[in-house]
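Take a look at this single chain in structure tokens; it is the form predicted alone.
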Amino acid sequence: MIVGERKPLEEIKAMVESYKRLLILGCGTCVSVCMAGGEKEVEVLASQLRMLHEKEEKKQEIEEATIQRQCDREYIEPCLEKIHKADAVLSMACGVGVQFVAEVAGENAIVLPALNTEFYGANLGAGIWAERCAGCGRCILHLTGGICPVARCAKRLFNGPCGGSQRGTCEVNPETDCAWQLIYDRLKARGQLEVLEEIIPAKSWKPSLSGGPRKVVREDLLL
């Protein structure tokens, strides 16, 4: 899932204080699961802003709403009336949601980010999320024992560890496991060390850089 963290309250306050009518819009999927931007978090942020305004004797009309996904037009469109009534929308979605709500709502809509989008991650335990994927576009997990060196190696190395790995930890951060040690251990346990003999070529980002944003098109699903 996409993992996000809420921006500091003071940063959010400075971002929205010039707008008289504010819609705080939550997202019910990824950021709801990581407890950064779901319905509960919308309520908390709205309450905090209202208390600040009361303390400072400022007036701002705040409305709250949460939709299932801000990256999906079918969920945004039923909320367009609320979006257009607001002077600004404070989106508690990932960066994709912020941009797509603005795109669907039209060029006059002001959509602001309440979260910092961090990474694609997994829940390791209560209150702990860790990066597991960088969305790099050409998956090599079949060659690395299901452990991604792009997301989990500090140097993004494709063909084995650097010379700084010490006792299975990363030289950049000794508290971080060396991704390539994890890869080696897993492949060894499976009896598949010969997989490491295959050289993984450097990634080419040319299609992305020269052709703009990447896109996936399923011809069989087009209307």
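The model shown is predicted, which means the values in this text are computed figures rather than measured ones. Numbering follows the first chain given and starts at 1. Basically, rigid core = biggest C-alpha set you can superpose within 1.5 Å across the two forms. What changes on going to the form predicted in complex with the partner chain:
Superposition on the rigid core between these two forms places the CA atom of E198 2 Å or more away from its counterpart.
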Contents of the next structure:
Amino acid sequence: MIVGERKPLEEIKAMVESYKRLLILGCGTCVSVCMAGGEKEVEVLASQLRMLHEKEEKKQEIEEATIQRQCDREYIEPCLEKIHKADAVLSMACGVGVQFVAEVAGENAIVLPALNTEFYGANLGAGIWAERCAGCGRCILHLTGGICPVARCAKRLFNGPCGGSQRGTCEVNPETDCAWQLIYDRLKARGQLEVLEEIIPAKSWKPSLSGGPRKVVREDLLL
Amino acid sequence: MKSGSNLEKILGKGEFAVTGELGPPKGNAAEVIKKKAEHLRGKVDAVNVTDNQTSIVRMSSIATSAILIQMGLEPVMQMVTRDRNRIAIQSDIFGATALGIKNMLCLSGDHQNFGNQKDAANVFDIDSIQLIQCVKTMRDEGTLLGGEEKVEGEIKLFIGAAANPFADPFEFRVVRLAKKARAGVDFIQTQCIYDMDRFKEWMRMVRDRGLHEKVHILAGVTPLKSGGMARYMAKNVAGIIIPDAIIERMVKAKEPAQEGIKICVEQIHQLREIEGVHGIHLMAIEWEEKVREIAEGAGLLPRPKV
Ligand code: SF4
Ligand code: SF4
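Next up, the form predicted in complex with the partner chain in place of the form predicted alone?
The complete assembly is shown below, putting the previous chain first.
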């Protein structure tokens, strides 16, 4: 899933302060699962803002809504009336949702980000999410024991651990596993260490963000 | 001859090589380089010039290397892939060789998190092994990386890389060396050695694979200045192991600096005995004035003329 984290209240407050009617719009998919921008978080943020206004004797009408996915026209459209009624929409979706709601709602709609979109990751346990993929556009997981050095090695190395890997942790942050230690351990357990003897040549970053914004077009699905 | 460098000639003749190290200034104070370099003149066969080591902004290794050449010293230009993509790397190699640089050390580099520009984006377009491949392609094929494009002129470089027998996973360290050898590296400089047992074990694995006959291995040493430094390095520098016995010797010593030099000289004597070690990489960081004493003590002077 896409993992996001809510911005600090102070930052959000400064962002939305000047708008009379605010719609806080949650998203029911990734950010709901990572408990950053779903229905519950919309409710919490709305009441925090209301309390702040009360304390500072400010007036702002706050509406709340959550749709299934902000990256999907089909779910945004039924909500357009509410969106247009507001002076600004505070989207609690990832950066995709923030942009796409505005795209669908038209240029008059002001849509602001309530989250910092962090990464594509997995839920490791209560309250912990960690990055697993960087969307590089050419997956090499079959060459690295199913562990991604692009997203999980701080230096994006392709040919084994740097000289700073010690006791299984990364030199950059002792709280993080060294991706290459993980790769080594897994291939060893599988009896496939010979995979690591091969040099992985320089990667093409063209299919990654370096090549500019990417687009997938599926001819078979075009109407 | 691949490069015709002094280092290549020394190693080619089977002489025991000595390389030193010089960290460029954190600014354009060229006199700092000159002062440090004078301490190294005649004591080493070539001088490594670090490339923004530990991600602290310093004068570029190319410019510093060029200054050394003007002084009549031979540089080993270090280059990290942290700060340059393959366009800048190859362009810098053109420039460096045009300036007379003949040795190059291919590194991925310390993460920017250790330095003084922590908010920087890192590049890591290619890694150190891919960099070796890149330089070798430019030198031996006369083309750019991954292309038919001909290089105007000739790239003559003696290609080096680092190896760290003290990082983990230990058993993989020799595999990584084998990959560097296959990528086309000519010489290797190791991380500084204090744990002699582990180094010997690594060298045994290197010999088992016959790698000592494919690449020249220069064993890295760094004299310790004080017990505090020994403790600090053991605890805080990733990829370095300092056995307790050495820390204890340093802590108990009446004159720690002298003791550090003594230990270093002892280590060099031991390293010379190991089959497959073709030289020493002496990193007397910010202690260049002691290089003479160490080299002399270890019987490495005068340096052979080749
Ligand atoms: S190799 Fe690329 S696509 Fe595959 S997991 Fe890593 S970043 Fe994602
Ligand atoms: S310690 Fe491991 S994960 Fe960290 S930068 Fe080095 S190889 Fe990558």
